[in-house]
Structure formats: structure tokens, C-alpha cells
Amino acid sequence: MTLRSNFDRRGFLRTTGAAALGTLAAPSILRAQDGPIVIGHLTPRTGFLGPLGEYAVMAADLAAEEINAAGGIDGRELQLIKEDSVNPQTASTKAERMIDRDKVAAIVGEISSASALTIAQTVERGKTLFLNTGANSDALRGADCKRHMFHVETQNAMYVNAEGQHLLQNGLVEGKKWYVLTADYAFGHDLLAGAKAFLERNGGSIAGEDLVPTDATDFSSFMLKIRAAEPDLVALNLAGTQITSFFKQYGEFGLDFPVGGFGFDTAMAWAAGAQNFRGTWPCVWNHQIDTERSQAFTKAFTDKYGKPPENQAWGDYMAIQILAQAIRETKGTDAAAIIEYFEGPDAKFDMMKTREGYFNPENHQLLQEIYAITAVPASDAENEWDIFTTSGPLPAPDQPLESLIADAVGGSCSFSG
């Protein structure tokens, strides 16, 4: 089931979503002696990543509501403390306050790789769990890894390997030249290194490249460079509202070189609109994935907020559900016990996809299927949300999930302590 065939903006499948997620007719929350379980939710709600952060907050609220409607976590109410992470320094300060003052059992969230690093350093000192839901940097799973940090969001290497296979199959790599635009911060730099390594392995070359400030809104100078270079592919390592601005101006300049990239959020496609969105992009999840639980989540979110969930929403929703599962399995909120559970062979998670996911004990990356979405012609878009089609899950069913993290950059992970 996809929104293309079942979407009604005023009442998308209003009748069964909560029941499908197991939240109706739930027992009341018991008055456990230990009191509520408090989780900190920390993510950017302003700036160029703000639109993604808002989806994250909505999904975190939905997850908490569903868990509490079903009786809480072993009878204990789940409470969220939510903050705007703003920037790396502020993110660290707020994480420290959540740990020291609010006594959170864990922190969930973040999108910026730079902020995720400062949060990770803070939680490591406080021996508190951090479930990263949006930061992709390979370095966070490599040289900058931390024992108390786990990654629900997929890492850059997974996107590069999945999207790279699509580009290879379509003859856009070997012997081809790319023009690359990269967001000028940790996420972009990391993704650029991965893209260059992929090109080198597969016989492609760089026609030109530029670093783009995160607050850039005018891409005209880059459009002129792209036009002059005449690349076979315009490869984007951009983030947040940068992508929306690029799409709109690319169309205005009348450029028609193929476009693709290695990191993407569906909210940016929706903001650009069917007339401007183009290319094929990797994504960790999208609302068209046709599994029972995925469609139930899409319906519940749409019923509550009047629009389908974005992949960032999925990430924060999943992180809270995964954390709740770990607390139930370990009978408490002890960080060491949960780490042992996450690293063990029995920790498997329903990812709303065709395979269960599990954490790689060597770097704490959640291994899972990912997808590719491809823009449809504007004339074929039946509503403002279904402006792309989705591939089946990647990798292929006969390939291990570990194949997605091959050739990751960012150094080796070595947990200390």
C-alpha cells in the first residue's frame, strides 16, 4: 500500500492505524515503585536542519504516546524531555544538563554529525546511552566511536554502496566525470571522501568540486561552473535546506545533466516539489515501503499530523522503540546492561522492512536494509507526497547486510574503557 493509491489529505486511512501498531485497548500504566523512565530528546529544530528536526520531534512524541497507551515500559511511564540542539557547543551543554539535572536514562536524536560528536563525548563521560538517529558520518562509527553511542541512522558508507550500485548499473561511473557539491561540515566532508573512494575504485573521475556553506541559499555561481564543466553526473553531498535550494535553482537555470547523491531526506524532495525534484537517491526508509508495520506507522503518523512521516521521523520513532525493547529485555535502565544486550546476538529489531536489524558490535552501527527513491515526472505525481517511487530493499536478499558497510572511511573504531 502506498499513498499514491490510498492517500486522502483530510483523513488518510483513519480507522485502523493505532490498532495496527498495537496501541488500542491497552492497559493503564502501573504505578511502578521506580517511577517514570525519562529520555532526553535532543535534535536541531532551527537552522538548515530544522525542518528535519521537527519531523523527529513529532515521531518521538508519537512513539512515547503509543508506548504509554500500551502500559508504558514494564508498567513505568515514558517521559520525554525535548530540547533544540542548535549547534555542537549547545548540544553538549544541553546533553550534560539532561544527564546531571534531569537524570535521563538515555539521550535520543541529533542530525548534525558535528553535534552528535559533542553529545557522544558528553554521554561517554556521564556513562549514559546515546542513540543517534540522524548523523551519518563514518567517523562517528570509526575513529570517533564511543562505547555509549549507538547508531539507528545508517552511515555514509551504506548510502554510498547502495547508491553506487544504482549508478554503476546505469552507466554513470566507469569512464564518467562528476561535478560534486558538498556541504561544508563533518557530514559532507565524510561523504565526499566516501564518494571519491568509490569513484577511484570504479574508474570514474572528478570534473569539478566545491564546498558549500551550510547557510548558502544562492547556488547561481555553482550552476555556472556545472554548466561549463558539462559533467556526466552532478553528485550532491548536501544536507537539509541546501538540497531544496539547489533543486529549485537547477531547474531555473535549465540544466539537464543527471543528478544524484549519497545522502538524502524525503522532506527535501517534498519541499522542492514535483516540478523541481529529480534523480535517484538513497534513503533509510520512506512511506511507500509496503510492509504491514511500515504502513501502520505511516497511517498513525498521518492521522495525527495530517502528512506522512519523513525518514527522519522513522529514525527517531524507531530509536525510542528499540530503547524500550532493550529496557524490557534487561529489566531496567542500566547502561552497561543495555550495551551488553545491544552487542549480543539476541538483540534483533523489527525495522518495518523485510529483514530484522541488529547492531554491529564492532562499531554500534544498526545494520539494516535501505532503499533508493527515484523522482517521477511531475505530470505523474498524484499528490504532493508521492513524487517518487521506491526500490525494493538493498542489499539483495541473498547478500548479507554487512556488505553495505564495506570500504567505509573514517578510521577504525576502538572502544576504550
Contents of the next structure:
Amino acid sequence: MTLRSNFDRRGFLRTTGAAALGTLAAPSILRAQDGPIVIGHLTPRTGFLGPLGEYAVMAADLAAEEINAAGGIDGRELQLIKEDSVNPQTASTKAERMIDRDKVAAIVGEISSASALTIAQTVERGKTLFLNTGANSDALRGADCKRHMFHVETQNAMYVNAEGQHLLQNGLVEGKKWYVLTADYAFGHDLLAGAKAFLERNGGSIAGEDLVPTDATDFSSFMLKIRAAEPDLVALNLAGTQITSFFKQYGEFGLDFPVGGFGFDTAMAWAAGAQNFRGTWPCVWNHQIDTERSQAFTKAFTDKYGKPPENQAWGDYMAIQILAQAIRETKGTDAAAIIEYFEGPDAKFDMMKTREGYFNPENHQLLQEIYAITAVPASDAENEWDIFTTSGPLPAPDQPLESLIADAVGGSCSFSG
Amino acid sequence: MTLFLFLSQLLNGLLDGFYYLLIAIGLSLIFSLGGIVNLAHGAFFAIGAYLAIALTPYTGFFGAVILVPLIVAGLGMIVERLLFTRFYRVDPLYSLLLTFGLAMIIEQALRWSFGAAPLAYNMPELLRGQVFMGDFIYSRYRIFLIAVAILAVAALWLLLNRTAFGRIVRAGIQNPDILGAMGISLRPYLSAVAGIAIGLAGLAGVLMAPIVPVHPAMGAEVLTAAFVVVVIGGLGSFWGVVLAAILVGLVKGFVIGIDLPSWSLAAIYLLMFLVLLLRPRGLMGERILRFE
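So the form predicted on its own is up there; where is the form predicted in complex with the partner chain?
Starting with the chain above, the whole complex follows.
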């Protein structure tokens, strides 16, 4: 204790602080060249999007593991710092800490459109890249777009256009009445605007609509309203566990109006079970896609975790691979150089689908094929995962990928503002 | 919106109230007797749902409805013996911290063992589909659910009001010290009450598993509504909690009935606020000396 008496707290901090700075600051130029590359992984791991976040984390771990097993990125080890983004305020605080304290090369993740917006504002100030892997709102690609934010995840317009095509072909739009249930937050509101515009363009009408709180688990009151309205289609703009609640209770009440919708994640179909899952749904990727890389990814994921990957797993796995490719191509982690690369004509990515993907330089949306999955009757399901079949890639091979983002509703994007 | 649909929503809300009741009545019992605010009550609800998934392949759904509450009640008694007993005589703040921690540990344990993604759980084909009662259409499963809930609550009322066991529990709620002076030890009763209360949460878990997503945090979702019911009903009153559950259901149904579904959650908090303003002890809360 004598040591403590003549070496007070301030003195201790001064000395060790200076020493730490000395050791840190001097080789920092060197470190930037050959130290590990640190990526911040920030996504909701609790709450109604938490189940999807868990898949995101599992896939990010798998991607990092594979990259490091193959010798890292240009010989540098890839390190992940993983955090639960919780809500928009916490997401922004944690993003700031990742940028200022952890000096991450980029932030990858997020599912909530509301949190993605606050992260985007933070990375724009911190001049750090953000690869959004799960937030779909058109506004993030429109009025709220940011130079440092890139979207690996599809945007709402792509789902509306793909699902819309399916509904048109099945005669469920023109002259038909829809009952629309919408998740009451940024993502749902945005999707509702897109779905309504689509319905209006194609001569359908609304039989009824409700905003559903994100933490709602009891849908019985909506079931009664849907039954009273007798719609031609029940259209869902729901998110996360809401989708599971809906399916379970729709089956419970024995309703049989056709169901379709624009927001979807395969984990929610699995949680509803073969008995309750029905309809045709758009999705960015699913484990049945018959390409060599999709099947390799599905196998690696299933071997590691004992269950097939969900579309959210694909998103975070893909984003880290894309980032690794950009760091290799630009020979470093400089944000400005990577943005220039992403916006340029040479940045093409293997999306595990039939066509390569590339970023739209005007709003940083990764243009890519998407798919539609259709529920199979419960008796035909071979196991608890293959309770649907997948379509081939959309749009059709003779259509440009740009056709999927036509009629987006989120305003126009300008990176100068 | 037609009058008929409005009445349907009101009735649906009323029926909704019964599943809050299964959770709320146990919360109220544990607090009234032991002075413990059991924030882990929702976590036992989640354990009930997961046990249903684990046991159904062996016992069938109806077997699970009987077995799961017994197992959860057993867990509840173990938790009471190991943990709650140390907190009966101290500031409720400590038990609040204890059960808050317990809830987090259970939730994380479920996440570790079953994963965060919701699990599928099918209901028996027998109970799927709709029934008509006059013009009113309802889910067959929910009628089963409500019947079981009413049966369980009625049995609890008989136990508390028509048996020697119940007399001692009610006396213990009012004045544990005098009960002790009369040579009656409250300890075994405290264990039994914790077992019954937590077992009811387990029962609610099995019953809800076929209709809500089964995921580790599902307990936290029901706990808040159950607390509101307890606070509105008032402590120590059996009928207060029943009345509050019905009232909360009706208010929710009414708000949805007048086409404001996004207000349905806010409305029950508003109800709680009003009740507390007018009757700080809750609707039928008894004056319990220990808590004044």
C-alpha cells in the first residue's frame, strides 16, 4: 500500500496513459498496413427482430471464419466486434463507439429500418462505411440515402414489384379488394405506401387496413375484422415475429382467403410450421436455390449450426464477402476508395444466384435477382425446413435487374445533402 | 364498422382477458403472501411453452397440458425454497432485483438450448377451425383455452375459499405474525402457493404455444399486461384480479371495436392510470397492514 500512497490516481493515469499512447501511436502507420481488419457487426439480437439477428450473427461468424481460414484478406486477419443494436438510439450510440473507439473499417448489419437510419447518420459523420444487410425501407434508398451507406439487402420496391407480378398473374389485383395489415413502424409504413400505389396503378381497392404494433402477439381482433370484410386477398406488410403470430392464428381461426404479402423472412415461415404456412412470398434468397455457391453456403452453415441458413444469414454472409472483395480490390480500408470502387463499373459480385450483382451508383442499392417461395401442403413437406418451394430467379432472364426497383416510393436520393 | 362487428370485438376482448388472468392471478398470489414481485413469472410462462414443444412428441398435446404445469410448479417450488425464502422479510426492492435477474437467466438459458428463432408448434387438428355461436364466429381452440382457464381459476378459488389450506393462506396474507403466534408455520404454505402460482404460468405457456410464436423473450411480452391487471385489480383480492382481467380485455376490445387498434396497448395503461388516480389501492385492493 505504500506504493499507492505516493502514486496517486492522476499520476498513475498520466504515466500509463502517456505510455499507452506512445506504444499505440508510433506504430499505427505500420498497423494500418498489416494489423487485423476490424469490422463492427451491429444488429438487433433481442426484441421482435432478435430471432433474425441471431441468424445474422451466425452467418457473420461463418464468413469471418472462412475468410481467416483461407489466409485472411491479403494476409490480414478479419476480426468482428459484435453488438446488439436494440433500438434506434442505442444503435447510433454503439455505431459511434465502434467508429471512435474501435476504429472499425466498416459497420455491417442491422434489420430495422428505423435503426438503419440512425446508424447511417452516425457513419456519415464518422466517414465510415455501413453495409445494410436487413433494412428494406425505400426511404433509406431515397430521401434518407447517405454516401457511406450501401444496401446488400433488397429494398421494398423490389418485393412489391416481384410479389405484384405474381398477384397480377393470379388475378388477385384488378377489381379485387385487399385487406392490408401493416407493421406500425418505418418499414411497414414505407411498404404500405408502395403496396397502395401498386394497387392503385392496377385497379384494385382496399377492403380494410390496420396498423399492428410491433410487439402485438394477439391477432384475434384482426381475424374477426378480416372475416367481416371478406377480402379477395389478405396482404401483409408485417415484420419479424408478427408474421408468425399471424400465420398461427389465421390457421387457428380457419380462415381461407388467399394470403400474400411483401415483407417476409423464411425463419417466420419455419416458426409458423407446415400446418400454418401458406401463400406465395418474395424473398432475397433461400436455401433451396440451386446454384453451386448457394448449396455450398447452405452445407457449410448446416454443418456448423445444425440447421439451414435463413435469408438474413445470407445477407450478413454476403455483405462480409463483398466488403472483403472491396478491401482486396482497393488494397486497403479507405472508405473513400471503397465507395469509388462500389460506384464504379468493375464492382461485380457473385450473389450465389445466376446473375452477378452490382451497386446502383445513384442510391447504393445492390441490384440483384430475387425469388418467390410458395408454401407446399403440410402433408407434402419432407422436413421442417422444406415447407416451401422456390421459384427461379426474378426478373426473367431477358429483363434488366433495374426493372425491380421501378416505382420506388421513398423520394429521390441526393448524396450531397 | 357495423354494430355486430363492434360487439364481436367487445366479446373477443372479454375472452382475451381470461388468458391474462392465468398469469396475473399467480403474480398477485405470490406478492400478496410473500411480498415478492415475481418478475420471473413470464419466464416460467416461456418454460411452459418450450416444455410443451419438448414433451408433445411423447405425450401428445393433451398430455402436455396436464404434465407441463406440474413440472413447472415443481420448478417453482424449488426456486421458492432456494431463493424466495431469503427475501420474504426484506425490502421488496431486493426480490425485484432477484427475480429480474432470474428472468434474464431463464431467457438466456432458453436461447442457448433452443436458439433465438421461434419454434413451430402445431395444435391438434381436433381443435383447429372456427365455430359459430349464433352469428358470432370464434376459434375452436380459443374456446378450449378459455374453458381450461376458467376451470383452473375456479379450482383455485375453491382451494382458497373452501379449504383449511385456503384459510391459512388468506390469514397469512393479512397477518403472518399472528399466524406464527398461533403456532402455524407459513413456510410450507408459501412453497405450495409459489408452486401453484408458477404452475399456472406454465399452464398458460402450454395453452398459448400453438397460437403465439414460441421464442425465448415471449415471457417479457405477457408480463407487462399481467402486471397491469394486478395493479388495476388491487392486491390480495381474488375477484379484483378477475374483474381487472375482464376490464382490461373489454377496454382493449372496445378500442379495437371503434377502429383504433394501434391504441389498444396504450388504452390499458391509460386505464391503469385512471384507476390508480381514483383508487390508489386498485379496484378491490384490500388494506394490507404490511404494505401500507
